[in-house]
Every structure is written in structure tokens, then in C-alpha cells.
Amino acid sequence: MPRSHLLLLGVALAATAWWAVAGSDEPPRAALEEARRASGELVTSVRSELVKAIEASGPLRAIVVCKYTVPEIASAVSRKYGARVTRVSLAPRNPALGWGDAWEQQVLMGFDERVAKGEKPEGMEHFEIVAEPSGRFLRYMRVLPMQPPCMHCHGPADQISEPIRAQLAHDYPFDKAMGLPLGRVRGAVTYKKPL
């Protein structure tokens, strides 16, 4: 077979494979695994920074990490994967950064319902391909459950120390991220990438 025919055959097969994926509602396995890796990287990096800050200076230092370091981590992970990777919540501390879009809010409400019915939040995820006016996207979310270290800043207000409450009131006047019990959904890591 002439080389030009092989090249055309290769292009045709690649186009057919792309169309099969682009026309499907199931995300390609590699894309889904990348979403999981990116989300895991964000969670691991944030947790590491928070643990270091709390061990070195106490829970008050975690506020500084969340306010300044976490957005930088999310930005670096987003650039690395060519996707939007960040944290969202139905009760954000900083509405400018933490409020999810309509799709994310719907998924977060679904997570809350699943946990209310007894499902464990650890490892809970949701993914789908979503068609938007600007194209098709892989959307992925992974639950961030309330864990003991989160209680310093996100637990019931009467269990949060006065210095932390004062700092939160100063830094986040529209804070909605308190009063959450252990084991509930605090928010989620969200990943959005064009296909």
C-alpha cells in the first residue's frame, strides 16, 4: 500500500476514534484517570500545607494557608493539567473563589443526599461529559469530607476558638463554612477540561 494511503487510513482511523469518543456520553478512560490524578494532587498538596501550618503554628495559621497558598496550589495544578481544578462548596468561606457553578451545585446537593442516606463520603465522586455552548467538557467532582483537622475552622461555631472566629470574621465577612459535623460533605474538588 502506498505511503499516502497509509497516512490517509491513519487519519481516517484517528477521526473515527475521536468521533466515537466525542459522540459518547462516557468519558475516555485516560481523561477520567487524569481528572482523578489532578484532584488527588490538589487534595494531597493542600492537606500537606495545612498539616505543616497547624503543626508549626497552630490552627490559626491554617487560615493564612487557605487564603493565600491554596489558590496558588489550585492554579499550579490547573496549569499542569490544562484544566480548571479547584475546590467548591454549597457553603463557601470565600464566595468569590468557592461558589460552584450550577452543575457543581447540583452535584454537591447530590453528594449531600447520598451521605444523608448513609453512604460514606470518602471516595465519593461524580463525572460526566457536559455539552456547553463553548464545547464538550469532562466534568469531575470528588467529595471533601469533614475530618477532624477541618473542625478547627469549619466545625460548630461554639467549638471554634475565639481567635480563629475573630480572624475568620475579619478575613471572610460573608463566611458560610462553619457548623459542619464530622463525616458530612464540606465541599468537593472540581475538575473541568475541554474534550
Ligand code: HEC
Second form
Amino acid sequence: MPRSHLLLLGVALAATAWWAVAGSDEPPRAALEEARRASGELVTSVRSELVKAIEASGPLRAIVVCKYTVPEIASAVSRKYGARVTRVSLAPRNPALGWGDAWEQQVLMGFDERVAKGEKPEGMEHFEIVAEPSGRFLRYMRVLPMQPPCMHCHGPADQISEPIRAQLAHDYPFDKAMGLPLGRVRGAVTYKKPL
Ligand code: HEC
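Next up, can you give the form predicted in complex with the named molecule of this protein, since the form predicted on its own came first?
After this comes the whole thing, all chains and molecules, with the earlier chain placed first.
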């Protein structure tokens, strides 16, 4: 093969490799749809358990749903999708489960900024392919805004009933998850799966 052809071939191969690397930053559509589906499933199941408990026995008794049932739902959805699917916040109530890692904190701060600038929090999401020591992951987050039922346990302290405040102070002495008005970012669902 003449040298000029070899050179052309080399350039073409380099261009393909560059395209493959540059193009790999977009997550595959099916993987992204799966992240959205899993996150939606977590949100829907949590909301239905919470609303059911509040209606049946009041918000004080619903605390046990948040404490025991929600982590179980997050585990079940994670097992089903082979991903880590859970809820995080910049100001968590449960430090074991609620604290985001560095990437999650950054995304949550970005959500806060967007909402402060007037963007609606409903449906707000962020996704990215992230390289970590053990491989590449699809990471996805979707905002959990403060809605009317959340006010019972995450709203401003003077709007939370005395028995709920006492129970939360007993169960979560380092609680940071109170004092938020409607429409603010309470936290987010986070999804992480190896590609
Ligand atoms: C009945 C009280 C109650 C209500 C109502 C409630 N939460 Fe919570 N929430 C809790 C408790 C308790 C925890 C800590 C759960 C644990 O121990 O992991 C929590 C934890 C969370 C977390 C995980 C991060 C953290 O702070 O530990 C998010 C996110 C969250 N709640 C969002 C919401 C949203 C959004 C709503 C409204 C749709 C809501 N909560 C309604 C009591 C409540």
C-alpha cells in the first residue's frame, strides 16, 4: 500500500477512535430510560406508602414508614434494576442513607441554583457518565421537591406538630431536614449503574 494511503488510513482510524471516545459521553438511550423508570418507581411507591399511612393513622405514625419502609423500597428497587437507587439530600435527616457523595452534592447544588433562578423543580433531572476507579457508571438524579404532604415532617419547625417534632428529635438528634418551604428542593432520587 502506498505511504499516502497508509497515512489516510491512520487518520481515518484516529478520527473513528476520537469519535468513539467523544460520543461515549452520551448515555445509551435504553440505559437512560431505565434510570428514569427505576427512579419513577421509587418515587411512586414511596408516595403511595406515605399517603396511605398519613390517611390511615396520621403523619405521626407515618414516620415509621419513612424510617423502615422507604429504605426497604429503595433496596427492592435497587435489587430489581441492578443499580443503586436511593434518596439523598444536602441536609439529610438520616446521615447513614441520606448523605450524597461528592458528585451527588454537586448535582444537588446545581438543582438548588436552578430553582433559585425560577426554574420549576418538578421533573428536573441530571445525568452523566462518570468514570470511577472500578469502571464507568451511568449516574442519574431527579429532584424531590417540597410538596404539601412533606410539610408535616420537613416544613418550618413552627408548622410541624409538637408530637412529630418530639418524635423526630428523639429518633434523629442530628436532623437537618426541617425548615423548608413548599417548592424548594428537599433532595433527589439518585441512580447509579455500571455501564
Ligand atoms: C411522616 C413524616 C415524613 C413525611 C410526611 C415526609 N418525610 Fe421525608 N423523611 C422522614 C424521615 C423520618 C426521614 C429519615 C428516613 C431514614 O431514617 O432513612 C426522611 C427522609 C427523607 C429523605 C432522605 C434524605 C434524608 O433527609 O435523610 C428525603 C429525600 C425525603 N425524606 C423527602 C421527602 C419528601 C419529598 C416528602 C414529601 C413527598 C417527604 N420526605 C415526606 C419523614 C417524613
